[in-house]
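Single chain ahead, written as structure tokens, the form predicted alone.
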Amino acid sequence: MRTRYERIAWLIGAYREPKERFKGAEMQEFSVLKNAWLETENGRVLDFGTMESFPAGHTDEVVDCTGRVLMPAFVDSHTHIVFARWRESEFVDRIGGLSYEEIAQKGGGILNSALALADADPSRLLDDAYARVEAMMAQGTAALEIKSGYGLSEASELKMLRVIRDLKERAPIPIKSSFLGAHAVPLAYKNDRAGYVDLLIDRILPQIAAEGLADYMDVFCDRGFFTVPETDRLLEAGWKHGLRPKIHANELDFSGGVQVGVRHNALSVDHLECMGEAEIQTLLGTETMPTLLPGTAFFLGLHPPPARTLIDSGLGVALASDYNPGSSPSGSMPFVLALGCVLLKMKPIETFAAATLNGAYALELQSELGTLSPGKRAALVLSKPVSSPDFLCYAYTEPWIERVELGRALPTK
């Protein structure tokens, strides 16, 4: 199957030569190409150009993008979606007065989650979660990241990561898997934390690696959670299993968590609410991804990562949406999109390729996806007729998407 896009008005992120990622500047230089082409078959890009040199030639469709952006679908590197119910009643405590971190000491929280999901029904779990990432598919996401660590007990987490494997298994997009243990210390540790630590070491973590579980070793880093020297024994724990870091960090205080993330080589690095100078040295040059979370600042009213500090130091960043039932209940890259701008102020373009490509470099899968490429998958996201590729950040209700593509995966060998 051969299909031609004529007459795209705005055709962004299409490159011939490959790009791993962006950085600094390089940001606000995503690719837009105007009165554009772009040909794909079978579920990859195989061309593109401007109208002047349009290509004669057998298609089997032919869609007519006049007034219209064509970009790559976005990669989400960053959810919580297995979750077994929602938590709207911290919604309406927050909303009373009480703190995220005062909701958690009380046993709500990520507790909560853990003490709904030991009694879920796998099926019902897996059921639930693809509805999520159907209705993510239509909102242009072509990939995601999935974080166990609503278990915190050896049977639940486990229970999850074989949830997560479902999905990967039934969904038609790439599904990376976090192992989130070390999201907070159930109840029964509460004076056991090292008990805690412990267990993870040395129970779950090598029934993750027997079964090939996870993908990645994730830790919530920061006040009220794990402390820096429990990560460094997990982070080098999760090495020794295959899975490398991506992590939560500096989310509620300057926590140490950026520094040991960069110390073990992780992925990324995400939320990054609490950033300064210290925390933007140890990320330049290295091969860690900051990303940023703006749904969640958004909806726990938490001061907003400073992404234009981070971008104008020379760093890139990511953007994802954090989808949870406590402090982000929403799966939209297009909302996240507005929020990069509204709360973090970074420009439409410079969202686009946070979205895409920096995206896809935080699950390892920029050789595949975030830019529109000849050989790469064709996943991509057609607007409606919009006045310029801004508007796509500027009308954050406004449902912009008109088509979705997800591209088709390399054939296993």
Second form
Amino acid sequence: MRTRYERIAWLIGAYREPKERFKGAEMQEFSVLKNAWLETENGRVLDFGTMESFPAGHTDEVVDCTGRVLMPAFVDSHTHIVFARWRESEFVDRIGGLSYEEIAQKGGGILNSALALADADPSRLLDDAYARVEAMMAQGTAALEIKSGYGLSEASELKMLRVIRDLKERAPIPIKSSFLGAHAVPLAYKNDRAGYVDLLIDRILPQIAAEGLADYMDVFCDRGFFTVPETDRLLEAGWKHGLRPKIHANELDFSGGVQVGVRHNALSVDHLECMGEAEIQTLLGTETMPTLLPGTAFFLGLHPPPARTLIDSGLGVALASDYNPGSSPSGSMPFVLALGCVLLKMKPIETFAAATLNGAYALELQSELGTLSPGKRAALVLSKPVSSPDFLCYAYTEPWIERVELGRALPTK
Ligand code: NIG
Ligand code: FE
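Can you now output the form predicted together with N-(iminomethyl)-L-glutamic acid (NIG)? The one shown was the form predicted alone.
Below: every chain and molecule of the assembly, starting with the one above.
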């Protein structure tokens, strides 16, 4: 099956040469080709160009893209979409004046999700999470990461990770999993934090590794959750089982999370509401992708991460949804793009690079996704007719997506 997208008003993120990620000022240079075409075959990109060099030859389907944007599909590199129930009562409590941390200290928050998950039937968890994946795909997401961390016990963490394993099998798109046993200290270990860290390291991690249930190691390294020394121990143990860190850092405080993440060569450090010069200097020149989750800052009313300072200092950033029932009950990447502009002061083109190629880098999928390049997956989003690409970020409730293609993996020989 060969498809030719013709007369594309703006073809975004098309490259012939491989791209790893964009940093600093490069993010504004994410390519925009006007009046272009792009051909795909069996879910892979074949070629592209401008309409002056229109390809001859047979095609099975022609898509007229007059007035439309065609761009790479989104890679959502940070979600928690396996959960047993929503938490809108905490939302109402926050409207009434409680903070996210106060709710957590009262046994709400993550512990509330863990209570519900302990009783949940895995097949229902799977169906509910799959419905979320389908809704995300319809909004242009062509790969995602999912974390455990609503288990907080041996049985429940393994149950969650097996649900994620089953989702990987069911979904037509790449899914990566992260072990986030260190998401909160469960009530049973309230007075024995070290005991909980031991349980994660000595009992749960080896089983996860033996079953191949996780791709990455995560820790919520922040005030009121896990300390730097605890994070150090956990990340070292993860590496022993081949799990590279992708961690929650600096959401609630200058927690040292960025530094401990970089010290362990984290693939990404995520959240980053609290960032100063020391954190920026720590990240420059490393392989770690700073990942910003503006949906969380928006929903919890946090001070937004200083995206402009990070980018102007030469760092690349990825944008992700953080989809979860407590701090970000939305998996809409189009909304994340809008928040990237409105809250983080990113330019629309920078948000496109952050939600595609840089997100793909944060899941080690940049050779398959993130740009529209010959040989890569034809995972793409086509807009309705719009006045300019900026419109996609500006009209933030407009359903501007006309068509989503998820692309295909290369056939295994
Ligand atoms: O990324 N910050 C830590 N964890 C999640 C929230 C989890 C929850 O509240 O359920 C987050 O925001
Ligand atoms: Fe998160």
